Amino acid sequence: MTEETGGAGVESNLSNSGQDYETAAPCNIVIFGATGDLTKRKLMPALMRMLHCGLIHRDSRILGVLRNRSEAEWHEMIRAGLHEYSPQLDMDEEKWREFLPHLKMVDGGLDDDTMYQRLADALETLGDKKNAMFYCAIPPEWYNRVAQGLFKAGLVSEEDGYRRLVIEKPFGSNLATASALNKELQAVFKENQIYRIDHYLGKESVQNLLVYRFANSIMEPLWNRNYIDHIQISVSETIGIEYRAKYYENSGALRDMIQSHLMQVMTLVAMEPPVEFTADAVRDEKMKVLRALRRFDPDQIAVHTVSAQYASGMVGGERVAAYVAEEDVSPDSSTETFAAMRFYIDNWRWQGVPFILWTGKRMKAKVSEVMIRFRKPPFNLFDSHASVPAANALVFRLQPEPGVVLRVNAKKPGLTTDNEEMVMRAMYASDTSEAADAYEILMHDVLTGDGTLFSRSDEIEESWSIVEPVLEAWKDRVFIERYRAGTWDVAAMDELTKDCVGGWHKPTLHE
């Protein structure tokens, strides 16, 4: 096999054939929170390339939402913000000039009624549109509130153009706290207008788990329980808490990345084929691979679930602090910083198959991918000789160097028929600065109306229901398990999967 170049990225697209996009019509963005993090990190340079590439019109308006700065403080802090987060993009003055005419300011806080009204004085009518976006890049405690405002406001109608709200995650702490969500957005907006953003299914590496899946026939007749031993779905990273502690603190890994981006990827891999690639055909499938999945007995949340949390370690060369030693965080915490579960789809084509989902920080690389581990061959003509065949397995590499890894026997080189496993590779692009990011990728999908990338309020409350017995019974835990930052030295995870083929898989970047 030979490394073959994937679809191309957004720049790509739009200078090779132009065909594969669509340029959104005229729109207002209005950010909330335009002077925070994520806006700074994020929004800000996706929105500068969505505009040069000509995935939002050039008529569009960006509106942020601030109180307490002038106009041109905002302009000087979204352009250092550029310099520092995103200097791939060459800010120079030319630049600048072109993206500064796009941006308006509008002045007030969360909780005052009167900005409100002043953001609908306003939006502009583009072309014949009043069309707006309502990005919430701010705690979700306010999104309820920012909701009510748009509403009272008269700014959730549609009928001079459409409005759309976008929620970041977290989406909720726990079952109950995200149907109140629920149910006080869907008493504003219609479920349609709301989308529920999760950054991770914005990858294109991500996305492509549905292409490899059902443009490849090859695939189908040995996705299911006869020939598939186990799956093991992970994201190994290497860095800690960061500046997040006090989110982390009440949150841990399992609501941080399985509850959410993890499962997701579960439902992409083990889905039936959508009667047609769109929004509700692709979403009735995940909900009905959520409604299959097992719920944990309480009896057994011991067996098929492990936390720990990372000790100090070397990381990359340099010595780094226990989890409890970050600044901000507890030193008598027990919150997990690595989580795995075991889960059982009981369906006609899972049944008895494990699903792995794994996360941790701290740990030994930092690497994202699907596992698929096949069954043993059912009879061994090599038993006798020195090297036992492997049982073969395919991975989808999510990051970094996207792409596919196939794992299968051939004999050894000489006068024998010992075995050695070769690995294929193939890189989903050659050069995945090609590859368009996250947050562009979703935005476009907002301004076009297209949901298949976004959860739906049912998705949401089915994937808390799956979890919430496991947040009960870790939640008045005393204990958790250490292991070494930059090391694999989770033992429990060899008990979860020792009677998986293979066993625990630990990724490396180059293998």
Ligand code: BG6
Given for the second form:
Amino acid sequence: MTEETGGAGVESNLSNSGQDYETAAPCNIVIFGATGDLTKRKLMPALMRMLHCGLIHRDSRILGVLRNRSEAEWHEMIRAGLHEYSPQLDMDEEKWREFLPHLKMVDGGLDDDTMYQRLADALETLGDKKNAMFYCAIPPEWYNRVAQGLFKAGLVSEEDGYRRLVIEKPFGSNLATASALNKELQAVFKENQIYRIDHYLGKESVQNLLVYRFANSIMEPLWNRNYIDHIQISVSETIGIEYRAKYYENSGALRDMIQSHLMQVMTLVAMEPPVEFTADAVRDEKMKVLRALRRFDPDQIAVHTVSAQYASGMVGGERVAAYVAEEDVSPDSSTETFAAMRFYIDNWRWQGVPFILWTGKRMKAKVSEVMIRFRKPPFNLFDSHASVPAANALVFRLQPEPGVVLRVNAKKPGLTTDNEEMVMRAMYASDTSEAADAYEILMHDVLTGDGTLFSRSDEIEESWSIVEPVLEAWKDRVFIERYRAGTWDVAAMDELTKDCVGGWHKPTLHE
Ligand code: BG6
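Any chance you could show the form predicted in complex with the ligand after that form predicted on its own?
So here's everything in the complex, that chain up top.
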């Protein structure tokens, strides 16, 4: 428990576990971008649930910064957002009545210095402190302006309560812009006041990776190059780029998913046990993984990466357009909607073990997984019979239906020593509202001052420095491989995984 926290533990709906979580001290929760999409889809539903179950102190207030609207109109917008994105919450009148009095508005634009002054005036001392969390649900180009505005209005110093800044990815678009952003923010806030959200780290199933690794003694002896052939970490999506063409055209799948979410997951899979479960101890270990990642020469990049773009096709029984036919996408765009990269971690534990990270939009299935493929049995005792034992696999399903699947070989029943694969499943949670839960977990961590699940500035810069040569190599390409939407037809993946036992692992649900 940190010094700002206190109060009785309360039953929370976090992961529906019935566990006790601590109620954070009262806080002024300030949202920049109070009418934006992130606020409507994720933040408001999460805050409403958190308040209801006691994760947010009842004396807390939620201050939305917006302009050209009245407070009543803003409330209406939030309600409409709930109706659209969280219908169950929208129907819950009791929760809404409880939530509404906490919502206050501060009028003004982000570039208006008087707004920050009004915000300073609006911050109340709650309990005995003027704690504040500043959530930037705004485009990243505004982060520095907001930090400057807060600073000028005297809202950064922590004399009368904590001040925490929350920002969302993308943290820059390459190494130079990421380090410039870090410098700008660190000129105003101390590093431990900055919380960089990667919502993947807030997912129950991602945190569970750490528990599986470090709360079970049977895992550690196997968790290395002696037993593991390779690891595939994947986020396969069926959605396209939705309404975000302008962002995505300049981003592509490598920046959007691999540099951030997937590399973060890889660090958790590969890191050494931290000396304690604290923010800096965990982040130090993650950082060591990033530093040990092999850098590729420019002429090696094509060998270790794959990029592709979706053509039209059928997804979930419906015809969908090609990426280049999406609104606001250039008809000759070569932006990748599928990206894969093979990493090597040059340290004692992982030397020679490929980590294949891949992600794609408009794929055949929506599944995110970490698949650990073990080496083949060293010698096939049962070779005289028809079946050759398959290499074992341990799959951490991140979503949907989070859980763990272990594939082992077992004897076929009857007068034979032939074997067949037996699939052992332990699906530990249903994930009806997982994305919102990730925000609940992460905002609760901000309120309690726990930075363990947030990225530190050095991690961000290190991961950019690793993908940067790939971005450079891809920058001027004119041709990009296409795959039919709703399929796994990315031929280059077979080549990328040809030395991996079992080849490209295409995730299937209900296996
Ligand atoms: C976001 C990406 O960070 O993560 C999106 O910008 C992607 O493109 C999303 O769709 C995936 O998140 P989730 O939680 O749905 O797997």
